[in-house]
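A single chain comes next, written as structure tokens; it is the form predicted on its own.
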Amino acid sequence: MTTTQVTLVQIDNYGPWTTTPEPRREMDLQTLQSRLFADVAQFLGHRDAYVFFTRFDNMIAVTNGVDGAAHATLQESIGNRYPVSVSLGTAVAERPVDALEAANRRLQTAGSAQDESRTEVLAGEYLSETDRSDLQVAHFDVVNATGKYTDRLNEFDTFINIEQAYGSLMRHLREAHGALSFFVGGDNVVAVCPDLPETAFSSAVEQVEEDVDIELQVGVGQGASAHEAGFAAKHALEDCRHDGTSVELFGAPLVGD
């Protein structure tokens, strides 16, 4: 069994802030969002966690191994260096989506995301040393994306194809397995999953091809942290590319093997 610790990073009262006292320049907002994401990614990455930009004002992190004190330090650091503050909700569950639901509820219970009096909430449960178990990460990409799309189509049409594959994949994994999937650039998608067998990933690849006629391949890994599991998944994906297979597993044996 795998266990995932998920943290929701939510900018406090961000919508109203962007228009007060008047609407702010769009590129200034994009710069702030990208720098904030980069700082959160660097902080958590140094602790072997992953964070995904999602909608930028709400970021989702996989924080196995990151305790409450580290979360408090992250929150304080952002408050000291940015004109906005963040609230952090953290929860633990076997299915990543269940952990995210619980993390969301912790912030929603404290007040609206656009409530100016609800700031810097720090609420959650964290995996203890004795409770920790591995988590599972899958790394997908499009088979021969450069040859099929990048070198043949204009960039926007290429982007549409990649986003269609991502949309189909994230819906399938969310609905079928309670997994959380994130576009991470290029033609890559990283999915944080419960303990799934190889057949589940084969089915996901087949579902996307049937749905949007785009061929995927996936490497799957497990580990004590998002980095460890994700790095194993990267190695497994390299095996796909080398051997021409659609699904490869790396590291700890998976259910159903």
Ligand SMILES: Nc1nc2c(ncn2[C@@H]2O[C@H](COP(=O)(O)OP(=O)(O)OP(=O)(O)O)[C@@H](O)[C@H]2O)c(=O)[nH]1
Contents of the next structure:
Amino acid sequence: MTTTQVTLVQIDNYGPWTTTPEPRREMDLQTLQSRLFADVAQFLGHRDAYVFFTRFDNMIAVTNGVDGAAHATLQESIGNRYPVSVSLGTAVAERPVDALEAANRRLQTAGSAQDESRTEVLAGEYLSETDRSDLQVAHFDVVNATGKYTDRLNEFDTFINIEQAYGSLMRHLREAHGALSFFVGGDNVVAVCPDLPETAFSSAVEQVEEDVDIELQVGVGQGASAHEAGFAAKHALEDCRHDGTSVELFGAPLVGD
Ligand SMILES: Nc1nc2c(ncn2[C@@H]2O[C@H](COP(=O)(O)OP(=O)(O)OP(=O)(O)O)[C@@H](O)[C@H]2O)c(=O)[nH]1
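Next up, can you give the form predicted in complex with this ligand of this protein, since the form predicted on its own came first?
First the chain shown before, then all remaining chains and molecules of the complex.
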């Protein structure tokens, strides 16, 4: 069994801030959002966690191994350095989507994202050293995206193709397994999954191919932290590239390999 600790990072009262006292320059908002993401990624990355930018005003982090004190430090440091503050809700579950639901609910019950009196909520349950078990991460990539898209189409049409594959994959894994998938750049999608067998990944790849006619390959890893699981997944993806296979499970070679 795998356990995922998910933290929802939500900028407090951000909507009103973006338009008060009048609408702020879009590139200033983009700069703030991407710097905040970079800071959160650096802080959590040093602790072997992952964070995904999702909508930028809300970010989803996978924080197995990061305790409540570290979350408090992150929140304090952002409040000290940015013109906005963040709330952090954390929860633990076997299926990542259930952990996110519970983490999200902690903020939603404390008040609205646009309630100016609901700021810097720090609410959560954190895995203790003793109840930590592994989590599973899958790293998907479009087969030969450079040859099929990047070197042939204009960048916008390439982007449409990649986004279509991402949309199809994220919906399938969410609906079938409660997994959370995130576009991380280029042609790459990282999915945080429950403990899924190899067949679940081959059906996901088939499903996307049927749906949008885009070929994916995926490496799967497990580990005590998002980094450890994700790193194993990257190595498994290298095996796909090397062997021309569409699914590789790190540390669990398929029969006949
Ligand atoms: N975030 C992230 N992006 C990556 C990673 N590896 C590659 N990329 C991105 O994906 C783009 C395409 O690289 P590849 O996936 O290696 O190229 P490809 O043409 O699809 O080749 P194959 O994957 O070998 O089929 C690169 O320009 C990067 O932007 C990774 O591990 N993480």
